[in-house]
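Only one chain is shown below, in structure tokens, and it's the form predicted alone.
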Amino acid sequence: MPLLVVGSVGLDSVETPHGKVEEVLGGSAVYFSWAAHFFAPVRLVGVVGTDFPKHFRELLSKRAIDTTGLEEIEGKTFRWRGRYQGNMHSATTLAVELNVFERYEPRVPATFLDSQFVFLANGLPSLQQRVLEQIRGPEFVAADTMNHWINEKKGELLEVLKKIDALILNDEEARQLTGHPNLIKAARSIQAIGPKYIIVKKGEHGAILVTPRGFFLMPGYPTEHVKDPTGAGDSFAGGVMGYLAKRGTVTEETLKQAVVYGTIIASFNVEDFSIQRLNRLTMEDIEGRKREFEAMVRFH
């Protein structure tokens, strides 16, 4: 089934101990779409400025990513500049230029309104709400958020949580949102607000899937060559939602498999800057690493 994603499309400048890149393709919707397209057709809704390089749009269109909903308006494209140091667990944001993204009002094309699987990438909760108001009866909606919205727009975020099926967030955000240091308690507290499923990302330590009946622990894939962690969380979410859209149904078992695929794709994403590693990735690569991973975690 087609999968709709609404989020940022931008130009990133990133510095890590392994190198530096300037104005490469980035944004939450880009990483998500690239990961998801291995499993299902992706419908992307976002905005860029008139300075957005044409070859980046062409690069997206060459994949199974429908860019009909990628608006271009007068002005500059969203930009992010960051630096990773040491163990590269988190980025230091050096500059953020919202540009056209600051005044963006998402408009879902008519041909996208029947999307059954929807992902609201990290963004202003009021914009996520307006997207939901446009979609006709989606089967499964998941969303992402960040500490800034929890701090500044918690009331609006809570309204969004009442209308979605799943929330994907990291461990710090789960604790911040609920006040619970224990992640299982934090997830149960979020479930009480609305979403049936909670996926808590723990970086290199994997993820926890919390369902109404229990929880599933997923270790991180032990990647040796981490070059740039930018977009790892978004590519994880793309793998999860892409697999669910491919299966066309959401159960605890399909969710477990989806978390496995999300983990695998994120492990590839960090091996190069921007979407360079994902661009070279094949489904054979993904399945091969999945078999390796299964052998690592299997025991009697």
Given for the second form:
There are 2 protein chains.
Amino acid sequence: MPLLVVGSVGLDSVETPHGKVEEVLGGSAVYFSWAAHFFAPVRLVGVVGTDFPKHFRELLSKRAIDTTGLEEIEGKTFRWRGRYQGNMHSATTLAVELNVFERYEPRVPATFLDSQFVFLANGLPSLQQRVLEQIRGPEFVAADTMNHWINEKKGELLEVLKKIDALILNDEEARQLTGHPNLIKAARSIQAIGPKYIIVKKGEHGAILVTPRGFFLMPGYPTEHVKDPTGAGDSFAGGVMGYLAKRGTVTEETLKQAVVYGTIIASFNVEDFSIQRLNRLTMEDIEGRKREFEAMVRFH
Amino acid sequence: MPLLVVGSVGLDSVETPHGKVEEVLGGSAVYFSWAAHFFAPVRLVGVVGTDFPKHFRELLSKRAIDTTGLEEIEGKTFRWRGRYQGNMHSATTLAVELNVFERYEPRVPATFLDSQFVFLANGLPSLQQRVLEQIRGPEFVAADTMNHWINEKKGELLEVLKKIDALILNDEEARQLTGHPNLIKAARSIQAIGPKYIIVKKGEHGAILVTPRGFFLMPGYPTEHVKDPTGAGDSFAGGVMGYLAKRGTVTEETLKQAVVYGTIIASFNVEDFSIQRLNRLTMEDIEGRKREFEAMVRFH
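Write the structure block of the form predicted together with another copy of the chain for the protein whose form predicted alone appears above.
Time for the whole complex; same chain goes first.
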């Protein structure tokens, strides 16, 4: 089933202990789409400026990523500059330029309105809400968020939470949103607001899937060669949602498999800058590492 | 098969957000023994002062913990005072009094010399070494260590590492010992020094078991009610070694099961101060939570 994503498309400048890149293809919707398109056709909704390089748009179009919803408007593309140091656990943001993203009024193309699976990537909650209002009866909606919106737009974020089926967020965000230091308590308290399913990302430590029935604990894949963590969370979400859209049905079983695929895709993504690693990835690579990973987590 | 442990026996004063206790039974060898005795008879080697409360010794004797090797010498018992705050991830040590531990010359009783399974709990590497020299051809020796010895006694610690089969240590210690921020690389580099098996403890995030053949990833049990994390690592090690001693053979399969039992025992231990939770624990409780945990980590 087709999968719609709305989120940022931008130019990233990133420095890690393993190198430095300037104005490469980035943004939450880009990482998400690249990860998800291995499993299902992706419909991308977002905005770029007139300076967005043509070859980046071509890169997207070569894939099963429909860019009909990628508007180009007068002005500069969204830009992010960040640095990872030491163990690369978190980025230091050196500069953010919202540019065209600041005055973006999302319009979901008519051909996208029947999307059954929808992902609201990290962004202004009111923007997430306006996209959701346009879709006609989606089957499964998931969203991501970040500390900034929890601090600045909590009321609007809570409105979004009431309308979605799943929230994908990291451990610190879960604690921040709920005030519970304990992740299980935090996840339960988010469930009480609305979303039936919570996926708490713990970076290299894996993820916890919380369903109405229970918890599922997934260790992280032990990546030995992390070059650039940018997009890890978005590619994880892309793997999760892509697999669910492929299966066309959300159950505890498909969700568990989806979290495994998300983990695998994210582990590849961090092995190179931008979408370079995902761009040379094959379904065989994914299935191979998934088998390897399943052997590592099989304890009985 | 009988399991010998050498380590500290002491009086802990601990403060956490959930309460405060003064001079309760503690020490690495105590937590280890309590966890291990559910699986195999434990032989404890350690030292206390003349002020060690009689009822603590009685508590130990009531269990399958042989205290023949627990010497009492003139002076005060080892004491530790610590505080856990916020998410309780790590303790702040407020005071340590080595007392009788400082001049302790470990003597393994004659009836303990045939111990097949040996655990050298965290302590001065030269003391670990002197215990090991006394045992006659043990089948399987594991050790723990800590940041202090890595900093202050690295040469002696490396000598111990050459003589043991397994090292159990936490993630930060693995990084500190090897200089590798990546845990898999760190574990491999410790293997190159000597121990065939490395178990890297990651607190609430679980553990990684590294064998000559590969890695096994074990998430942490999502404990909702952490009251006092003291002894989590020692009770984990006790569960691991206790189970191995019970099975009497160390293979990749028994090790994987052992890590599961270690995880379960540690998850109970942190639910109360001192050894209180372990003291009212039954084998049924352990097997029950193990089944529950296995369901949480089953992804296929």
